[in-house]
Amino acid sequence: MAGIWIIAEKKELAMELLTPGGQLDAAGGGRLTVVVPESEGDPADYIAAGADEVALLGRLSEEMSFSSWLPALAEEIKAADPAAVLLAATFRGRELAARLAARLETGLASNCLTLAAGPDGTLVMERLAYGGAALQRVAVTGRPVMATIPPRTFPPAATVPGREGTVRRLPPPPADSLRVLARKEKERSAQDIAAAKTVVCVGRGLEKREDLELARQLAAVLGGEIGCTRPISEELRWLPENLCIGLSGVQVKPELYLGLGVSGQIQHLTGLRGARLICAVNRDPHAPIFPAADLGIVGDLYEVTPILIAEIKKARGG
Amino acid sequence: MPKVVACFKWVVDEAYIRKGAGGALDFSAVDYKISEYDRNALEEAARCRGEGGRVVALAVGGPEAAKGVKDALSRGADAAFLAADPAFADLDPTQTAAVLAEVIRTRIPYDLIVCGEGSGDRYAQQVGPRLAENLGIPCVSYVQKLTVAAEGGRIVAERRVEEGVEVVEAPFPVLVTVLPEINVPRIPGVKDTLLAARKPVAIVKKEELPPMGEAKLETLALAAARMERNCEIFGTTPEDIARFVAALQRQGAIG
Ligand SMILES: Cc1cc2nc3c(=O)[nH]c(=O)nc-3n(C[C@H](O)[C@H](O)[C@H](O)COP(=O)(O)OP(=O)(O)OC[C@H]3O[C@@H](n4cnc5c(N)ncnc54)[C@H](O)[C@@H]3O)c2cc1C
């Protein structure tokens, strides 16, 4: 193992990837290179967190997309020949990783939850397959070993003041055939359900958007946050996408998860692995969420939720 | 009008995977399906075809994928290609993209290629972007809205990025990967199925293709990721719910 590269669009993602990157680097004793846009803070912060080299991506013109870095990064990586390249599994990161892997003729392990060097130095990654029903252990046989890692899989790397490293800047690449016509900011929830102690999750059992109020009231008495299933955020668009829990959303690890009208398909359940207590209200006794839950109420959420709110208040009031 | 290729994968329906002894996965009772997001890809391809365009559905897989070809043809495609061989049953993303690229390059004229964002089984989200690279064409991934300006020979795509949406324009030939919210895939009716039976299907055998490269991603182990807990079920009377709340308190989940 010699040399690890980390590529991320955002500072916090690069700081997270420095955690596994630093561990691999310590095992192999190579250089640790961080590639981030130059807008992402002070390069000294990455160096303090373990980077030996920071390569800053120059500012792109408005019409250019992040993917236009592909040819330049492929050349950089070929020249440096690192043992491993880690990318943050964001939308752009996942596309860039797959295209880089194709250009470098190597393998890529997507959406890795763990990453560790085996006794013989081979990197072994764990990821979910079959919607979350299976844990797949994989190894990459090409060089470099490439992996994408979802945001928040690792904590940010610890910083050590006084570390030294080099900083260089990559000039923006020439325009390619893609042209950005417009950018729209999406509504994002300021809540951070990944860190919430209590999550009330709504599913398609909710009949209409206004009924979110009922779930909000329950979340309020529990002192928790609202989350949702993918159809609620992606199809119905009743809640912002960063509140979607599951395989293609956020992994939550609350003390209490309470699902209202959530069927519990495996792609959703896999986002709850870290929850301490899983509870569900569903009118279908055969809903797959029940076997995965600790406590369940079989019933209509519209009937149950108001009583639940009242009983919690009562219990609190003593 | 555009010549469109829609790629699809014939995958194990995860709902039928059982947990065998010792955490192993039991595939003995599984059924197969067209991977969810590839249904969106097929639907979007049919929508983009417009008047006078053509949609070719393409899959690579084991011989059992022949069933999927019928299903794909009942979802609006005009013709299908299937690269089928027992050796193609469990390819890694590098190999899948290589076979697809080879079949497309040598056999299917195209302006636009549509893939699902990832497959329902491995969900590696690599085949679309890798295929674009193998063909040397631009790639727009995670698209939630697509407009084809066929006269202009280009697409306008709204693609998802972390901060929201980026609207991009790209010239033909181009590859897009689509998100599930891009459309609602049709449910094929009897008529669609009957029509599908008359559409042309070309089978490409392994021997007709150049030798396939080695897999670059090796699966070392595949085990059931257990989610079972012992669920205690409560009823809906106020007394039942009071007991439920008491249980929450006992568990320290509410103060
Ligand atoms: C590759 C892939 C990735 C995916 N990623 C995710 C993901 O990250 N997150 C995610 O959530 N999904 C994801 N999905 C989708 C997932 O498979 C399910 O479709 C989704 O989770 C179902 O959402 P739901 O439970 O809200 O809806 P449904 O499955 O429609 O369930 C609604 C439930 O509400 C119950 N109900 C209805 N009315 C009432 C009532 N009045 N009172 C009580 N109960 C009622 C019904 O009995 C039913 O069980 C993914 C799918 C794929 C293929």
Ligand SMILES: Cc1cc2nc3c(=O)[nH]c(=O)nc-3n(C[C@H](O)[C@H](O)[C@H](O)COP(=O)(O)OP(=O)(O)OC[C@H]3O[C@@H](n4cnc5c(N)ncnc54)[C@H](O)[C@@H]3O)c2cc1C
The other form holds:
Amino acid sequence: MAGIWIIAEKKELAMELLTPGGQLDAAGGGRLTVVVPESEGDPADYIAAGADEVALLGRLSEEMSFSSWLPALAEEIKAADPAAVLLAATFRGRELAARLAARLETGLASNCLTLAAGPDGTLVMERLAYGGAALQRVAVTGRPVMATIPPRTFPPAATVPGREGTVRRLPPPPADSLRVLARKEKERSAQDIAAAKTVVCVGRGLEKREDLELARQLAAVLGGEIGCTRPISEELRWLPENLCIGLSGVQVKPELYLGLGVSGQIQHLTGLRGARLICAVNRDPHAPIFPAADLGIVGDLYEVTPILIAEIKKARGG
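What would the structure be for the form predicted on its own, given that what you showed me was the form predicted together with the named molecule?
Nothing else is written out below except the one chain.
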């Protein structure tokens, strides 16, 4: 590998991407460039985390979108000719990556979980396939290799104070044919379940929206956060989408995951692969979540959950 570019819309995403980017850069001896909006922190932080160069994106007007930078980024990448370009697999990151790959006429590997330089210098990536039932190994033959990486796949890069690097500002983007007419905030929860040590997840076994209070009480006594499966957030809209755990949702790595009425489809289980302890309550003894669980209770969540709450309070002297 020779030369790695990282493009991120947020500082925390850039710091995570610097981990695999730094590893690939060390293997190839190239230059590591980080591209971030100028509002996302001190450029020195990225340099301390391994960047050789920080390219800043200026502020956009309210009528412009993040993808307005597409033409400028494409020209910069063509001129620099890096071996690989890495982006976070966020909504904006996925859109920008696809459009950028089309302009660069190169291949794009999405949602990569591992990246490594092969013996011939080819970048080999692994990602989940068939809804998480299989691991697919891919290699892009074009240049640059482009890949999107789900947030929190890698830890933030370690920092080394005193590192030196360059900082520059990219030229402003030209007028975009796509104009933002209005912005409307999507309903989101303030809680960050991806960072929670305990997650109580509700599934379709919950009968009414009002019954979410039962799960919230359990999460409260455990000192955790509440999450959900896709039917709860997308179909019923009982909870915001940023609380949905799964292949196309949030990836969680809690100390304890407790599923209430969660069937355990592979798309959901993929989102909790990093959980240390998986517990499940489901009245169906054949629910797919049980083979994946460390502890399971076959029973009605409406009967089991109040007992769990009472016993936990008793154990903690509450």
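Positions refer to the first chain, counted from 1. Not measured: the values here are computed from a predicted model. In this text, rigid core is short for the largest set of C-alphas that superpose within 1.5 Å between two forms.
**Request:** State yes or no: after fitting on the rigid core, is the Cα displacement of Leu218 between these two forms at least 2 Å?
**Result:** The answer is yes, as the C-alpha of Leu218 shifts between these two forms by 2 Å or more after core alignment.
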